[in-house]
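Take a look at this one chain, the form predicted on its own, written out in C-alpha cells.
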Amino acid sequence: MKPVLGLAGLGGFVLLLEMIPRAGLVPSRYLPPAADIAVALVGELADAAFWAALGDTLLGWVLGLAIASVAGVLLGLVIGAVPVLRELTASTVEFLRPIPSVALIPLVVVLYGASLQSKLVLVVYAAFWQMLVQVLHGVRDVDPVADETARVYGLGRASRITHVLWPTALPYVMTGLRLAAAVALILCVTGELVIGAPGLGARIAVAQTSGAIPDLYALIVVTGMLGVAINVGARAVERHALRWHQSVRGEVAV
C-alpha cells in the first residue's frame, strides 16, 4: 500500500509542476511545465557529457565516502575506547564539528583550485563528522558488566573489541554511513555548483548561466534521483549488515 501511496503522491506533484506554468500561474521560464523537463532530461540522458559529468560526481562522492567512514570509524573506535583520550578530545570535536564545509571553500580553492581534490576536501570533512560521532555514541552504549565479564573470561582488548564493543557499535556505524552518504552527496554537488570542478553541479551551473531553464530542472531532477538512490542502497546495506540485530528483525517479522 505505501508503494502505492507513494507513486501516487509523486504523479500528483508532477502533475501540478505540469499545470502551474500552463495557468500562467508562474511564468514558463522560471518554472517549465513537467513535459519540457522530461524532454531536456531525455536528451542529457543522449549525451556524452552529462554521463562524464555524472561518473566525476560518483567519483567524488565514493572516495569521500570511504575516506571519511574509514577514519571515522577508526578514529571513533580508538577515542571511544580510550577514555583519557576521549575526554581529551571532546572539546575539539565538539568545537570542529558546527563548521560547514562550505566555509573550507575559499580556503581549498586557494589551496586545489576547481579539482577533484577540492570536492574531497569538503565531501570528507563534512561526512567525516557523521561518522565519527555515530561511533562515539556507539562505543559509549557498551554494556560495562558485558565488557567486566569478557575480561574476566581471559579476553584480550582485540577480542573484545571483535566480540563485545563491534557488535554494540555496528548499529550507530551505519546509521553514520547512511548520514554520511547523504551529506557526502550533497556537499560533492555544492563543491562542484560552487567552485565549478567537474560533475554534475558544475553542469547545473552551465545550465543556469546560459539559460537553459529545462536543463537546469532536469539535471535538479537527476541529483534528487541519485539521492532517493543512495539512501535506498544505504537502507539496503544496513538491513543486510543488522540482519542479526533486533531492530531489523523486528521490521521483517512485521
The other form holds:
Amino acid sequence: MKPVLGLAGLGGFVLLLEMIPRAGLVPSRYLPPAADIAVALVGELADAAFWAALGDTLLGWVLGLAIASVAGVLLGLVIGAVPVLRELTASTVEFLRPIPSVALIPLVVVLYGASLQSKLVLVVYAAFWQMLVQVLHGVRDVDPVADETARVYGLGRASRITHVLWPTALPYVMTGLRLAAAVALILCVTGELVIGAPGLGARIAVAQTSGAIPDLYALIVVTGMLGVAINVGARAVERHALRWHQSVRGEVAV
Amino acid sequence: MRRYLAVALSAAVLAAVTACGGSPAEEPDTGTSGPRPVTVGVIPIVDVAPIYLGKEKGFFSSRGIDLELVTAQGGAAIVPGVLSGDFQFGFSNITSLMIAQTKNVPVRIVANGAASTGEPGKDFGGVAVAKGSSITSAAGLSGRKVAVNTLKNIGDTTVRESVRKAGGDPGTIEFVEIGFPDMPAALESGQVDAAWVVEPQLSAVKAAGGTVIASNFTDTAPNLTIAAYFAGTKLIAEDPALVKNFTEAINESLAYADAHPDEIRTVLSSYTKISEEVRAALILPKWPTEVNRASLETLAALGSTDGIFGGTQPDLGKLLP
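Given the form predicted on its own above, produce the structure of the same protein in the form predicted together with its partner chain.
Time for the whole complex; same chain goes first.
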C-alpha cells in the first residue's frame, strides 16, 4: 500500500507541474510543462557528456562523504571518550558547525579554482559536522551500568570499545551517515553550480546561461532522483548495519 | 558572461596565492617531444566561441599546443586558476582585468577576446526594457532600477555613460545585481525597470516583447573591446615562445570566426545549450585581432569616474601586451 500511495503522490506532483504552466499561472518560458521536461531529460540521457557530469558529481560525493565519515567517526570517538577534550572542543564545534559550507566558496575558489578539490572542501566541511555531532551523542549515550559491568568482567579498553561503545554509538553513526550523505550531495551540486567545477551542477549552470530552461529542469530532476536514490541506499545500509537493533527488529517491542 | 567579472575577490588573498603559489608551471618543452598541453579557463558564453572553433580547426595543434578548455563559472574562478598555474591562460572582461591591475595582480593581456559590433541597436549586449514599458530612451533610466550582472564593473559604468550621453542623470540610477540568466524573468515580472542583457538572454528578452532602448557598448566607445585573453606575468616572462604561439593561434581563430559566422553558430552547440533557433538569430560579437586601446582608455576613465578602482587609475601599459 505504501509504495502505491507514494507513487500516487509523485504522479499528482507531476500532474500539477504539467498543469501550472499549461493554465498560464507561470509563463512556460520559465517553468515548462512536465512533458517538455521529460523530453529534455531523454535528450540528456542520450548525451555522453551528461553521464560524464553525473560521474563527476558522484565521485565528489563519494570521496567527500568517505573522508567526512572516517574523520567524523574517529574524531568523534576520541573526543567523546575523553571528557577534557569534549569540554575543550564543545564551544569550537558549536561555533564552526553552523557556518554554511557555501560561505567557504570564495576561499576554495582562490585555493583550488574550479576543481574537484574545491568541491571536496565544501562537501567534507558540511558532512563532517553531521557525523561528528552524531558520534558525540552516541558516545555519550553509553549506559554507565553496561560499561561498569564490562569493567567488572575484566574487559580491556579495546574490548569495551568494540562491545559496549561501538554498538551504542552505531545507530547514531548511521543517522549521521544518512544526514551526511544527503548534505554531501547538496554541497556537491552547489559547488559545481556556483564555482563551475565539473559535474551536474556545472551542467545546470550551462543550461541556465544558455536559456535552455527544459534542460535546466531536467537536470534538476536528475539531482532530485539522485537524492532519493542516496536516501534509499543510506536507509538500506542502516537497516543492514542495525539489523540486531530494536529499532529495526520491530517484533521485540520493549 | 555571467559573473566573469567578479574579480572583486579580495586582492590580498590573490596576492598571497601568487606569493606562495607553488605554481608548478611545467618547464617549457626543450625539444620536439610532442605537443605542449595548455589549459585555458573560459566561461561557457558566446564570446569564447572562436577559441572552440580554432581548436576544431587545428589552429592550436598546428602550433604545438594541445589545447584544453576548462569552463569556470566566472572570472572570479579563472584569475586564481591562472595565477596558481592550473590554467596557462584565461578569459576575462576588460574592466575586471583593470580592477585586477589596480590591485597589482600580476596578469597581462595576451590576445583580444571579443568586441562590440559597433552598431547601435544591433550589438550583442544592450539595455532592454520589458514589453509595454514607458521608458523609451537611455535618458528615461534616471531614477530607475537597472539590472547588471555584477556591480562596479563594465555593466554599470557603460550604462551610466549611455544615460550621460542621452542627457539623463546617471547618478540617480539604482543598479541591482542579477545574473544574466535571470534577467528576462526579472524584467518581465517588473522587479527591475530595465536590464543590461547580453546574448543569448538579449534574444529571449526581445522574443518576450522587450525593446532595446540603449546600446551601452557603442555609446561608450566605437568598437569597444569587451574582453580579452590573459596570462600571468610569470608565464609571459618564462615562456615567451608559448605565449607567442598562443597569441598567434587566438588571432587566427578570431579572424576565422569573424569571417565564418555560420561555423561559429554551429560550434556554440558544442559547449552551450543555446537552442537552434536562438543560435541562428542571435547577434554575435565582433572578433578583431587587435585590442582597441582608445576604447580601453575610455573604459578606464569611466571606471575611475565611477570610483570602481578604489581611487587609483589602471595602468594600461602594464595590462596591454
